[in-house]
Amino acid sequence: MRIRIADVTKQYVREGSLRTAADEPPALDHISLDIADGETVSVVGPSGCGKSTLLRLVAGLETADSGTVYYDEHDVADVPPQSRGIGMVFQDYALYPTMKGAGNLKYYFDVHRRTEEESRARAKEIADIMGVGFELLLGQQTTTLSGGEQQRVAIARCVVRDPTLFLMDEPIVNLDAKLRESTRMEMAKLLKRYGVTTMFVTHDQQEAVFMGDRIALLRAGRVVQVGSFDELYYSPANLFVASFFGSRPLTVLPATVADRAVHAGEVSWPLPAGLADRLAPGPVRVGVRPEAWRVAGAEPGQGAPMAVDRIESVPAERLTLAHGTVAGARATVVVPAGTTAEGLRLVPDWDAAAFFGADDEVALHTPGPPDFF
């Protein structure tokens, strides 16, 4: 099933407050995304910036004040959630305590007076897909269970019913490191397997990235931007998109472009002839991450001085990484293993930095992504 959502607005205005809703910044600003039929697409961004909003009024739990969600060019405005054959995953589980697992299941069944064989079997079948000891937790009431077991109850509840849409919010969030890994690659496993159209909500970036076909990025109830982690990781539309992503900070330097050079401080590193050409003279910031950062040799005018505060090593990575200041900027570098805190001299890999304005964010200029082969 494909979902359009075109241009959605919603706002809420808190009740007893004295502000109107022009007061109040709206949870969604004229949100449109598509979703098509069979894919994912995680809906990542800050805490606050409305992707719980956005999943709920897909939902039907809320209502738009303008716009219109689509199901197969279907305005679902008027059906209710019940009746729109979405299946939910939250955080918080949200299983009948009063049951047992195989009653969790079952529940849906029994509701719509199916037979008891049919339940049966497909209750079986989803055991199987959902993995080793699954059957186990069938017998046991669910207030026993752990947190991870709850959810691959809680996951398995919702992939009984055969929906058409899956609506995930954050659905492993409060699981342990270990216990999230194994659970994303079991969600992974089912939506590969059914095909089924899902929206999954998540804070985390790396999450989002494993999930999601695509990723809609969100700020202050707006889509940023939506494509796959490359696009968004190497051809970010703004500033914010850039450093959104990446498990290290991005180091951002205020900077001029001039006379074919980035002057940033009392710092001047000459451009290649090929960027000289395509960036205009002026104020810009420019983005490095800090595996595009490259070491300079130890002679006079070579490259930036970087004052080092630590150098860490990262051995689960084989990395080892220089925290400190380049020209007046905060920065995390990837440095060869050995390198010591005195002498750092460092160059921008400009086949791999980003320039952004000074003052809208807006990207000028960004390396796309690398050849890698």
The other form holds:
Amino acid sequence: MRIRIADVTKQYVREGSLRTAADEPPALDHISLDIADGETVSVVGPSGCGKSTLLRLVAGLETADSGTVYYDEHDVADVPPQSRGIGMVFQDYALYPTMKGAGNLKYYFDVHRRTEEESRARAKEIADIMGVGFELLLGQQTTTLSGGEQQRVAIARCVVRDPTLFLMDEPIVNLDAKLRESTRMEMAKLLKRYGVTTMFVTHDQQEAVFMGDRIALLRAGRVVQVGSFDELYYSPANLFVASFFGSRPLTVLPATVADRAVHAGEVSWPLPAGLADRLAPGPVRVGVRPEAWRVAGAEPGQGAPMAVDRIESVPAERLTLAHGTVAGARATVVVPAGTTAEGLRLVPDWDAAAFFGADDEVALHTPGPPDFF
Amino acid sequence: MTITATRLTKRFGDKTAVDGVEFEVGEGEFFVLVGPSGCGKTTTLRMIAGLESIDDGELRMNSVVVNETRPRDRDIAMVFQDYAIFPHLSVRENIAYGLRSRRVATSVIKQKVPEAAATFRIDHLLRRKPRQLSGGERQRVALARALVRDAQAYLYDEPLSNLDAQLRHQAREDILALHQRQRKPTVYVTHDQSEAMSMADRMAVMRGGRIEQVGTPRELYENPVSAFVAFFIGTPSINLFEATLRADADDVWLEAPAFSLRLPPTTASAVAGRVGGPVTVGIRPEDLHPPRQAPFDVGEHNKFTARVELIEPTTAGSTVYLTVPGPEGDLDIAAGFTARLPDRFAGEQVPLAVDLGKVHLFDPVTERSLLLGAGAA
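And the form predicted together with its partner chain, for comparison with the form predicted on its own?
All chains and molecules follow, beginning with the one already shown.
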């Protein structure tokens, strides 16, 4: 099923507040978003950005002040949540505590008078995908399950109902790191296998990238950008998007473009011809990713000196990182193994650097995805 | 100043929360206790602080036993997960609190508080109350209060877990900068292994009230003493699966249900006595390569085939999740590639080359490493 959110606005007015609607910023501010049939869209953003409100609105748990939510081509404004055919998983576990795990999975079939074989077969199929040990959980009373186990049963219970739309709001945020890793893999496999249209809400950019075919980044009730990881990471619409994605922080250098060069603090870097033609002279902010720096030669004037606080080696990624300050800005930089702190000089890799307005955050130039092959 | 824990033990009722833990934190060392929730790491930290009594064993600061020393006389500064700052006091008074309670002269306080605040970029907030601050700013108040004290040792209890990703990175660097300046023994507790790996001079992995292994991040990563440590350290996790050791002439092979791998001679001789028996095999995701990009020769002895389930883009390339059919359900495999695997490979069978020199082998029952000498544990 395809989901289309068309120009939706939602404003909460606190009861008893003297403030009028005009004073309160809207929770959702003219949001439009399309989720194709069978697609998983991750909705991500900092707390208070409206991502959970959006999910509740699609579920029918909130009503929009204006705008429309379509399931396929049907406006669902008058369809109550329980009739929408959706499966929902929230961050709090909501299992029937009086039942065993298997009972939780079969409950829907019992209520909807499906045959015993159908419910058993379906539960078995899900258990196979959920991996080793899952069937053991089904025999236990839910109150004796750990948080992670309960959530695995809750997710499975949701899929077993064959929903036309799957809505998940931070389903694994309460699990510890290792369990999160394996559970998100199980979820991804389930979604892939059943091809259920899914909206996945999270605050964690890495989880959003993992789960989503596409990712929608929200901020203050608006959609800032929707796209694949490559689009968001290499072609961010603005500085907010650029800073939000990436496991290590983007360095933002306040700078001026003049005389076909970038002047940042005490240093000047000549720009390659193509880039110099494209950028208008004036103040800018240059965004440089940790992996988008090059170590400059020893000759003076070749690069900006980095004041290094520490060198860190990351065995799992076969990386060495330098943490410190470049041209007055905090920077984390991927450097060749064996690099020492003294005399480290750096130049941005201009093929991978992004330029943003000095006053607004709008992208003036972005590098686009690198050629991996 | 050093901190030494000898057979440190804590019981709550009939449950032993900390069970004979031993470690030493050297002069100026940043020491991290890491483990899953309930492993005893926070209880250990609270015993060092004097917030929990010690049931058995000894805690020394320098060489003096401090088991019975009152918390305030241990001269330790501690930063908590929820910051523990006073809501009714201004930022200035929160930072000054420890100094005032120790009757430090007002003139000294007047000088030191703005200095400490400036270090953490909150000197413009000194008049504010905590509720007017963001989470990151509150955390920096707690850090400034710890810094201003000039304590003999620093303890941190999951100080970053309430911060979002962007702030966490900055706060991590702030804490390490403070440590660089003070050079006092520091014990830092976290459940996040990547935080531990990034910050620690040395770290201890805890499980069930005991320490599994102590070492530098690289030692724990490259030479884990147990399957638990191997699994706990590193994201995505190490691939662990069961195999049987089979001898063929002079070679020893790992027989997994769907593929075989030939062990290099040094590894083979370490497990020669176990031929015919089962082992747990551990292969890090980054030790699996597309054959053409492998930094070693690839043949039938170090290669297997798996079906691509999911391709996760990363800034360095991609993490590829694959499955190999097995007798008890599919075996899940994660591989870290330095190139981006194109989407058209999803659902396809692809060959994976194994860096056999980096394979880990564990006893399937005791979970202990078979490749490290017994002394390593």
